[in-house]
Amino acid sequence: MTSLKLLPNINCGFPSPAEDFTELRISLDEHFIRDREATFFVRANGHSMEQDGISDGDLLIVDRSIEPYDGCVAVCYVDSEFTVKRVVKKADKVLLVGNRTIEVEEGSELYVWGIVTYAVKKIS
């Protein structure tokens, strides 16, 4: 990936016409890849992610290297069927949160496939 051209903090109030132009340079991949072989990006399908800040069509940056961990939002393979949620560890029990929740049950496959670490989303 090329270096882009990356404009100083910019306030979402008020202008500061105090701060000069300074044109810094911002590489994306060393910005938000902290693995490259182990990074992947997906494309969000559905709406069930949204209450986490995941829309339709967002591009996800997937890291595969990421050990699992409460809380996390993941791409999981559960029965044969890739999905993206929020892995919760309750008591004996794995949830797959998002609008619907998924409850893994005993004998259910379940692979966590990778770590989702940013969400990337069209504005306009």
Second form
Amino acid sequence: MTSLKLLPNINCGFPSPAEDFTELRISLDEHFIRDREATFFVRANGHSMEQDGISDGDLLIVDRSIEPYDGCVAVCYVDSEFTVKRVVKKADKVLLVGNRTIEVEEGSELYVWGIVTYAVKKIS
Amino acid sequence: MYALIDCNNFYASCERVFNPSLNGRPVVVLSNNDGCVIARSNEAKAIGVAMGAPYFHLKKLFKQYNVKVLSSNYALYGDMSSRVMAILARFTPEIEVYSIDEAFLKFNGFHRYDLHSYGSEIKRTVERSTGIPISIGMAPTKALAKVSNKIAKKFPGQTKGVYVMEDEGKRQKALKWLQIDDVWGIGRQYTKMLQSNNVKNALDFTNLPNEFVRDRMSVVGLRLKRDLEGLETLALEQPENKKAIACTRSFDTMYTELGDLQERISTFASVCGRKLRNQKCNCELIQVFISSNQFREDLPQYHGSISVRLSYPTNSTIHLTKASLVGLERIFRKGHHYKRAGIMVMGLTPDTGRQLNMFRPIDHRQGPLMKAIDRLNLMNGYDLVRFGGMDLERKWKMNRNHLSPNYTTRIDDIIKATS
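Would you mind generating the form predicted in complex with the partner chain now that we have the form predicted alone?
To see the whole picture, the full complex is given below, headed by that same chain.
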């Protein structure tokens, strides 16, 4: 049978008194991501950054828009692999500090891929 | 002033961001089903890999030069493209996204800006934030911005990737340098015609009489000429919804059974439905086609195609599937080896302006159902919720033997760093 509908359903409830005062629920994205376009996620793999609060399996929030600075914790590309380390300048050398510190000689290739801003870890 | 911003070797660059070992190494990206080369790094261009060359012809060359071969990873390229475009949009309110890796920016009221240093800042920001290298060409018109971009790309040493055509002298010099077949919007046919009229470069083209250009190349050619003369003629175009949406594929092998094709066509219908819903449109007409393998001259050839009109505009996967399967049954002929099939939906109308049919009631349950399915699939990866007719065993996977991980869209695929 063909039914003819002239109007959509109309809701005629009493408006909630709280409607004018709603606030948006807290968003983790909003608080932990400063620049959406420059933010990437990286998985930490290993135990050498425990003193900087990064454990094995942590989800790292990496912001590429931040310029590298002395002492920053960064995802670096060195010796054909990604590694998370604290980047420290020392005279004409750059040290990648973790449990095992890597010394990057001047002239050898070091690519600071992005700055780690937060680590998300599973508690329970 | 306008800027044309173009990502350098975009697909290869996307792959390199997450796999820096590819830097300096020739990289090629293959089309769907790993058929032919659709993108090349500069190193791959240098060893003579042609655009569109079939992969199986080049296997030896690739081995010899240690070329990294990749299947196209559109989830990755799409995400990286939207990052680049969103950053570009911070620099001006007027932007036209021209393709996945190109955008026109308009700078109105930027007289006080040093556009060259502004361009360098744009370049630095995009490259730092996304890792994608870009080239920037700026000029008083769109067509000239395209020319400037070519200069920025061709002479990276002098331009550092940013070129501003700021005066008449530079315009003349640039147009004289640009060969006619390299001019934006001038295809092979026009190139031939112009060359036979002694037009060798873009400057010669602008020196032609207006009447001649209008006569031979219509008003489109005349607009291009004026734009190249520095008279602002082509404006930024606002994104417009597509007039038709298609989903067609070649199969990895040939199929002879109706059942196999039914499965394929159902899957295509669901893709088209999703695309329609994304752009908030309905379609009135659905075209289905199947064809045999044109490269197998030893087999009988067949191409069947049919249009099916829907009783009212819809974007429901259920309706689209039903209609396209009716069409398929009509065109299917037993005894052929099918290599390719597809559907195209046409007659698109926006959700808001849907013409109702007096005698066929609209099924109002379809809208919310499709919305729920789309949301589930978006959250959990495409095609989690599928219809019975679609490929449930996933035996129809495309050939993508060299696919890189979805570094930015799947949590299990993100890069790992030793810590």
